[in-house]
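In the form predicted on its own, a lone chain appears below as structure tokens.
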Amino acid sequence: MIAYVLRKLLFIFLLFLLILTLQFFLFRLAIPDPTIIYIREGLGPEEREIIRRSFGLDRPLYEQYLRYIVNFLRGDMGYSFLYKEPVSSIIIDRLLNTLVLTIPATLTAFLIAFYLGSYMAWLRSSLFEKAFVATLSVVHSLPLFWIGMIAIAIISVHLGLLPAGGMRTPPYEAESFLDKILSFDFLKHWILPYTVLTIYTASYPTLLMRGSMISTLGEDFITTLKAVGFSERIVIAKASRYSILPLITYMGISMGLAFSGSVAFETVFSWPGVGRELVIAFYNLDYPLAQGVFAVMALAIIVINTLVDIAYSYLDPRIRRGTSG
């Protein structure tokens, strides 16, 4: 087990560094001048030379690819072009706004849908599981921003139950973000996003449940407990713990969809999180700044991946590499 490990830890260090040559190259490309933003009319060749070396520009490309790795090894990510602050900094507050989003959204989308997803499979063909079919089927088949934007004209706008965006009502002072996060403001404007993620993120795992359940209860051991007597509730128990491994193997694709997913998700209920930030840095040519936060989240979705592969294999040691029998 412990090889497996250390060969899933070497995999994840290689394929980041993998995506930040491919991201350094990709951004030069698409930007080769990212201090377009600070040139002004008037500026003449010197003032502007100034600025690029100021950034490190007028060096060879390969000795900025080597410093560009290393820093980024290191945790220094730069500055920001539009905050003038280090990069790390910045991505560390957006992401724990985002992760304090959607780590409970995601924890209470997956039990939601191992609870419900057994239920329904062993109420097959019943009228409730029907119509619960084909209402997950609906909801995993709209678009995430789109459920969002129904549900602020609906609960903010039309009915004014809660606000319709943010993450706490302007204008405030945190002095940490424990002070920003314990307080009733922030659970008013937290509430509505968590319940449209966690609805959204639901869908799926629940309908993935469903169908493994049902497997399950085909298979000849569940036969048998019947036959013996024992209760409902202990077959659906043991049912379900042999047809949980799908719906974990799914829950790392999950966390990476809703970090992919929270660019869209963020910005309509403008939510001051990595994929907001996202957007923003690209809006304003924040070259630093768009680098790293998308180097984040890479580095987020190949290690909850990881992890989830590595739990899968804890549980099913059948899928471990390098083992025999």
Contents of the next structure:
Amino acid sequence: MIAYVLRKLLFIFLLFLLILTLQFFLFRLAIPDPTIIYIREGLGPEEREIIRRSFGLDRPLYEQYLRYIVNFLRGDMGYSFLYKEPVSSIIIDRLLNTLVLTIPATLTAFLIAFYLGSYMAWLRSSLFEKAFVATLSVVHSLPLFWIGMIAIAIISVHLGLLPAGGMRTPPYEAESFLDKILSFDFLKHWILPYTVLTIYTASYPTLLMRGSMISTLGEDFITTLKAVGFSERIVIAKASRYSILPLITYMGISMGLAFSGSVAFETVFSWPGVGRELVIAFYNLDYPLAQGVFAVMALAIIVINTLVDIAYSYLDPRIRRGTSG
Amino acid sequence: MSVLGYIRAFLGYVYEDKLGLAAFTVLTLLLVFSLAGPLVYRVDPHAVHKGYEVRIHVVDPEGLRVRGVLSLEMEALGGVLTPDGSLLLLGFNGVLYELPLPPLARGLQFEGEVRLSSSSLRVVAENVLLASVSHGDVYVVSMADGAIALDRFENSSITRLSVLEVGDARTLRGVVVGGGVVVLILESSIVLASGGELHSFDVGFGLSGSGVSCWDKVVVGGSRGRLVVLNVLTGEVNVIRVFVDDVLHVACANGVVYVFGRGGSMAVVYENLSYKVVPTGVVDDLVVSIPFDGGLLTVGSMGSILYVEGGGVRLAGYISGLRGVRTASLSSGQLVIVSFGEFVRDLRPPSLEHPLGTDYYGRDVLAQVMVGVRMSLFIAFVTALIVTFIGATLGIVAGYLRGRVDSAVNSLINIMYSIPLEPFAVLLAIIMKPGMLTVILAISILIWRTTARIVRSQVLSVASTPMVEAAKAIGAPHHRIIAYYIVPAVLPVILVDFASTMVYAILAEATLSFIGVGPQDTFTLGTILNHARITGAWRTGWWLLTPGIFIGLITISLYILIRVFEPIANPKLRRT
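Can you give me the structure for the form predicted together with its partner chain, which would complement the form predicted on its own we have just seen?
Time for the whole complex; same chain goes first.
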């Protein structure tokens, strides 16, 4: 098991290295001179050379590449053009904002999916169940950002119940992350994106759980349990425990989707997370910030995928043997 | 089986399933809508729609808060607000209409914009040259048998005051009635009518049409700050020049004449004809003044509101959204500001003319959606083709050859699974530039991973069937086995996966275009939503959110078709 985990860690490292390498060469290929944003009219060739040298662009490409990789791995992702601040400190701040939305939403969504999915499998073919499955399918077929727009238009703008975006009412200056989120004002901003994200995230796993549960309910041991005379509640509880595996697989994918989906979702809710930061970096051509956000998101997804793999191999030892042999 | 046979089989399966039939119908209708729609609905999605309009803003004079807006589609030449709360509008055909504004007169409060229909207009008079307010009374000047008639408008009816034999009155710009005389202002001359006699004075420069009777004189504004001062008692005419731009209007209050000019220029003229320039701090054309609270309230054409008292002026505020202000009045404690001209028809809710309304720039949303559905389907189709090609090829090769090739493809799939789509697309857009190619490329580079995985596992199970084993045993070459045994066996799965990829691509395209990565010169369903977001108009303009419904229609229909064909393509999924 330890060897397996170590191999996985090495895999994470190599994969991340590969992504950084791709990123470096893609950018260098497309934008040969990143200092273009610093170079203003009227600067002579000598000044340009000084700027280029201060960024290390006069060195050979392999040296730039090595330095880029080493700095990135040490957490130094350069300076943001837009904020004139280290990219890493911006990303840490925004990452916490993203997580405070995505982690509770994903957890709630999967809890809902587990219970609602089992329950709906039990109610199979009833009118209520059919309507619910149809509703969930529709929610799953719509773009998340659009559902967010509808929610804001109805609840915030039309009814005026909740703020239409942001994390705190401006002007606001946070002293720490906890100071920022431990307030009623934050809760008022948080509840709408949280609810929308939860409903959307829960839609597909609920259907997944329902399908898995329906096939479990057809198994022989369920018939036996019923025949023995266990109560309905106990039968459902037993069956749902056996049906949970597809849900766990999907949870990893869902966390990854939450990260990449945050780009559009946070833009709609003006939520100052990593996703919205990427859009800001895109509109302002802030190359270092965009690269940093992308690398961090990719790393997060690699780590989550690996964690799911490890959890799965813990649940099902055949996988562990399969990869080592 | 021939192509026709395949189509017949497809339609047969669709026809068996009620939901499937509905989904197929919806997709067909959407295709017809987007392809044939522009032939029927010939509106350019890029065209900015404009129209002549009269807009009436009702404003709270204290806080300068807009209480509501009335608007009427009409090309107006002139407009006058009467003291009893109605609006006289002069059309280009010389007909003077009365528009009663009862809610304003009664001081009712209302929110938002109310559209009036032209049926609320009542014809007052014809062959009208102009209508004008002079010292609280409304006068109407019209053509009558080569002469001009001066009428007074009161209580919705007109009474004739006099007929003046003025030779050429087509250039009439304004009329001043007061102090027992009538002064007609023409293009570059004025006519004084007193006691049945006419005296004409040619001044030799352009007059603005605005005049006022003050002291025992009539003061008329002209171009470049020139004023014509006519002494009513002696008939003496003086021209003085004050340091303002073209005079737009003059007003008399507290024993002085205020002169308002273009670009926010202003001067005060005293009875001895000495004057003082007053800096206003605004650059608006100051078009109208109304008596207010012992002074004057002056309104600029772009919505500046000045409060003028004594020799001083104070900026009272600015009403946003006002353009082309022509006249204003204060009645029942409400400031009524009338503007007219050609306005962009922006953010119109759905109507017969624009079934899905217009956007922030006054462009037709339905025409955009027609293009959008077409472009979104096109992008999704091309993307799905590329994705299916890459994914199926790699999946078949990896599943059939196994060994090193398989593990290499598997690693590639794993790498692709670690790259998030939206951030990758944003990065690609930074490197290349936003556009259709960027969207197609970003989705196809990543999403073949799912196809490859599904096809590979399908090929693995097909490749171990006795049929393939037998073909290998008799020494059939790889390409023959793949072409004759593997591909036909996995083709149904590939086709169903093609539809799934299309669903994914539709949603991905919408999301990517929404964050600004999509095409900039045409419309997709995502870019329409992106425009709505950037302009901030979606929060109130619900019709700007309709592209989402079209996205949903496409994806749900495709999902239903997938559900119909999945058990057929992959019998393992068939459940009893």
